[in-house]
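This document starts with one chain, in the form predicted alone, laid out as structure tokens.
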Amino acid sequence: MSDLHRETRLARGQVPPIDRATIQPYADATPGPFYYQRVAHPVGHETERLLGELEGGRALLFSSGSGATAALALALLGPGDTVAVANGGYWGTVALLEGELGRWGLQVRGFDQTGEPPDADLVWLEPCANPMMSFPDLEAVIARAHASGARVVVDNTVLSPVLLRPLEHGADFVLHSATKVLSGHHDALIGAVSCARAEDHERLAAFRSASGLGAAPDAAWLMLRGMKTLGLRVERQSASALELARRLAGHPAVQRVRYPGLDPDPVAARYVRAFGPLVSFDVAGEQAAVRVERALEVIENATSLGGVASTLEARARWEPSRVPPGLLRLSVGLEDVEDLWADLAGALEVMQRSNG
């Protein structure tokens, strides 16, 4: 089937039964690949198989995002040793490698993924940041960070393998929280990671067995379900956030739309043909973001992206310090674009009558 184009592929790919055995039985006295599920189990490794064919590398699953984030970070660095974060992107990322491994001895520098890197032993980028969305021109930054002696990590949540290909552009491992994009349902609490070389491969599953951050059987069979129709839902929902976009900028409410397709930023326009399901936009302050969320009828009030239901928050409730007061992050789902424009501006006019 390797000739086969993507959608293809995806539709025909065989999801197993889930088999929840933690452990296997010898076969004379030899523990075969799945004998304890820790190390691997066989939807695991199905799933694994068909996100490494579609990066193109070699694919890890993990309990979670920030599992997967754990798990790079401590496989790979050591205390003292330094990590590069993109501004603007997941704040999960940097309360976990500063807050939390910070006091194990790790150092963080945040740093604007548009231009150069500074020195580190790590480089964490994120096209498309969340929520943010800065895109960075990932050949020269990647390139300059492996001339320093850093390797690169690249954030792929947002984007997913179907819009952007990271290691085809230099990068030594890519990200994904599946739970977003990938699974696509809201219902697979699930990370992974899939690496340019074999031996940080084996380094990887080495450190997931010996950890336990591997990703149970239930939500990586639900992850592969998902992935079924990704493609699909990627191209529609890009297709509705850059309308959504279009009109948010033209409403005398919204003071800023941050999407990288609309006025299409060049950088990103030479990697990405689409530019997935996350809008930021900004309105009139904290308390107006907040109006905004009371207001909403068909989109969710809720954290997290990607998923067939569309979902918006005021990212000041969880980062203020790092976002906009009045910053609201919107996922586009599967719905009718007329609908969602409807409950957005419906929203928003509620929020105008509140501020009076």
Ligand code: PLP
Second form
Amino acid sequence: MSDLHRETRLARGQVPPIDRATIQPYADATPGPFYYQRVAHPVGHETERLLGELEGGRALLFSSGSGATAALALALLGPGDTVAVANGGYWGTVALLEGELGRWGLQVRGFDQTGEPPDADLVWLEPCANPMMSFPDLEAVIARAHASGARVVVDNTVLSPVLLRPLEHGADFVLHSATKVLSGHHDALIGAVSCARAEDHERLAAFRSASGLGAAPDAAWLMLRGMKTLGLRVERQSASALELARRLAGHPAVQRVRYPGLDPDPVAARYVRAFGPLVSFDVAGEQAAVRVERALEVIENATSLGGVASTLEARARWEPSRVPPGLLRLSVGLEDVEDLWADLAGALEVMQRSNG
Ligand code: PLP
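For comparison with the form predicted alone, please write out the form predicted in complex with the named molecule.
Time for the whole complex; same chain goes first.
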């Protein structure tokens, strides 16, 4: 059974009931593995088993993607250590590592992940970076980082293990905001880290127990339940995203489309066969972007990504110094692609009319 395909592994097996008990009584005066929920709980354990199996590593759940980021930084690094973080990726990662943990002596250096990483203790990559969509040459960057003694985290939130398994390319850790594609329904806040090595898994598990940064059983259950359809969702979302990226690229009101599946990006195409749900595109400035947001009727004007319902937002709202003012980030869901295109084209037309 060990050679089953990923979709089969995802679909097989029952989702266990949610056991919310914070304690399990000792048997024979001996604490069992689930003796206290902060340390581990049954549905979390099953979710970690499935994710670890998909990624070829040992997975641990956290309270959110950001909780997982905090745990990695605090468990692995200390004052004076440096993290090199890919430019154009999730702004909250930098806000946490630099803005918050900087006060504790962590140094953060931004770098272009399509080039070489700078010297650092930890290198943080993000394929299909949210929202700038750059894609690193994973094996080259990881080899370079390892040669200089750094370890590598790959934030795989956007692609999920259905499309990319960074541990197979040499990464030491994979991080997920499982709030997004893995859970898939915009109803669970949860994060995960998969570790290549048993000793790192042990260290992070100890940190999680000590810090209380673990995931609640309800969120773990929703994630496990969501993962049953992960393969199907990712295929459909990727196909619709590619189609919409192509159509957006041909639209006169769109200045630029950022999607590695367009053309496609030759580096990205070496690592993935499809490019996930996220498409960024630029219109003429922040006001124009907000006009598109307001004119949408099917696509939800909301943050986050990877859910069954498509979402779009103007990113300058949150990260004005990091993105072009007219950048819109679209996360493509499971709606009919023609409805999505009609909504986008209609909103772009409203924007054009009010600009003219
Ligand atoms: N990594 C990426 C790529 C994200 O998009 C996000 C959230 O938007 C995070 C990490 C943080 O995850 P969470 O919101 O679950 O804390």
